[in-house]
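Form predicted on its own, single chain, as C-alpha cells, below.
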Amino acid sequence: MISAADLRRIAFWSHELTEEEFERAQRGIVEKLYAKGAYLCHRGDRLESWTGISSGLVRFGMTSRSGKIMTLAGLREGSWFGEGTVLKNEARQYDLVALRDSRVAMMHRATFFWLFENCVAFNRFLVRKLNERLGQFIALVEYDRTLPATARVARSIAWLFNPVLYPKAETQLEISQEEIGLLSGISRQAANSSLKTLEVKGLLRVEHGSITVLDIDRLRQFED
C-alpha cells in the first residue's frame, strides 16, 4: 500500500476527496520498480490496473512491424494513465518504457470502478485529463507532419509542464538531451543543436542533466 504522503504529492487529484474516498484510493495502489530500458508493458499486453509515475521518465508509444518507433508521450512524475484501457477492459495498445531508473504506482482495477462510480471529484478529473490528451494528441498529428525538428523539441518540452496534466510542476526538469531526442522523435545529436537554438532564443537553460523553462507560452508556440 503507499503511503498518504506519497498518494498526495504524486496525485494532485487526491487532494479532491473525501477522507472515505482517500484511504480507499491509497488500499488500493502498490508501487513498483523499473530499470532504465525496461518494459512496463508491452503492446497487446493486459495491464489491469491504472498506473500513475511515482519518480523517473516513461516514453509512451508503439513499434511498427518495420522497426520504427513512435512516440505520443513523455509521462513524468505525477502523470497518470492507462483510464480508456482499464474502462474498455482491453489489450493495452501501446508500449511503456522506463527511459530512466522510474518508480511506478499502480491502482487496482476495482479501487479505480470503485472511484469511478462513487466520486464525483474523481469524474472530474478523469474528465479534464481525458480532454487535455485529446488535445495533446491531435498536436502530435500536427507537430509530426508540419513542425522541424526544434520545433518539435519546444513542444515536446512544453507538454511536460502542461499545467492541467502537472499542475505542480516546476520550472527546472531532470532530463537529458537523449530523453529528450526520444520524446520528440529524433536523434540525440539533433535534440542537441535543437536545445542550443532555444536556449539562444531565450526559451530554456540548459545544464547539465537539467533544462530550465524561462517563456512557456513561447515555447508552446514556437515554430522556426
Contents of the next structure:
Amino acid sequence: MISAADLRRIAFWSHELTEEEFERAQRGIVEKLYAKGAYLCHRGDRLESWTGISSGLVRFGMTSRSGKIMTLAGLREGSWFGEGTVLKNEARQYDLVALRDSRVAMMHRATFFWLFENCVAFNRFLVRKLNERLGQFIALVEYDRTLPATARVARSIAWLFNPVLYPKAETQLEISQEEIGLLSGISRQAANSSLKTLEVKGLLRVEHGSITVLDIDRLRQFED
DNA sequence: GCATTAACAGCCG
DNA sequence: CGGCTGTTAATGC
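Switch from the form predicted on its own to the form predicted in complex with the DNA and print that structure.
Then the entire complex follows, led off by the chain already shown.
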C-alpha cells in the first residue's frame, strides 16, 4: 500500500477527502516500477486499475499500422488516468510507455468504484479532469497538421503544466529535449531549436535536463 | 524549405 | 563515465 505522504504528494484530489475516504484510497493503491522503455500497457490490454504517476514520465499515445507514433499526452508526476476504461470495463484503446524510469500508483478497481459511489470530492475531481483532457484532445485535432513545430512544442509543454491538472506543480520540470521531442512528435534536434525560440521569446528557460516555464498563458496560446 | 537521421564534440552531473 | 546538448552534414518529402 502507498504511504500517506506519497499519496498526498501525487494526488491533490486526496487532500479533499475525509479521513475515512483517504484511508480507503490509501489501502487500495499499490506502487509499481517501470524501467525506461517499458510498456504499462499496450492497446488492447486489460489494465484493471485507475492509475497515477508517482515519479517519472510516461507517453500516452498509439502507434498506427504504418508504425507512426501519435502522442495524445505526456503524463508526469501527479497525472491520473484510465477512469474511462475502468468505468466502461473495456480494453485499453492506447499504449502507455515509460519514457524514463517511472513509479506508478495503481488503484484497485473496487476502491475506485467505492470512491466513485461515495465521495463527492472525488467526483468533482474526475469531472474537472475529464473536462481538461477533452479540451486538450480538441486542441490536438488542430495541432497535428496546422501548427508549426515550435507551436506544437509549446503546447506539449504547456499541457505538462496545466494548472487544473497539476495545481501545485513547480515551474521547473525535469525533462530532456529528446523526451520533449517524443511528446511533441518531432526529432530531438528540432525540439532543441524550438526550445531556443521559446526561450528567446521569454516563455521558458532551458536548462541541462530540465525546463522552467516563465509564462504558461503565452506558452499555451503560442502560434508561431 | 522544412524536418529527419546520423554523427560527433563538448558539457554537466 | 554516461547522458544530454548544440551543431553540422547528408538525405527525403
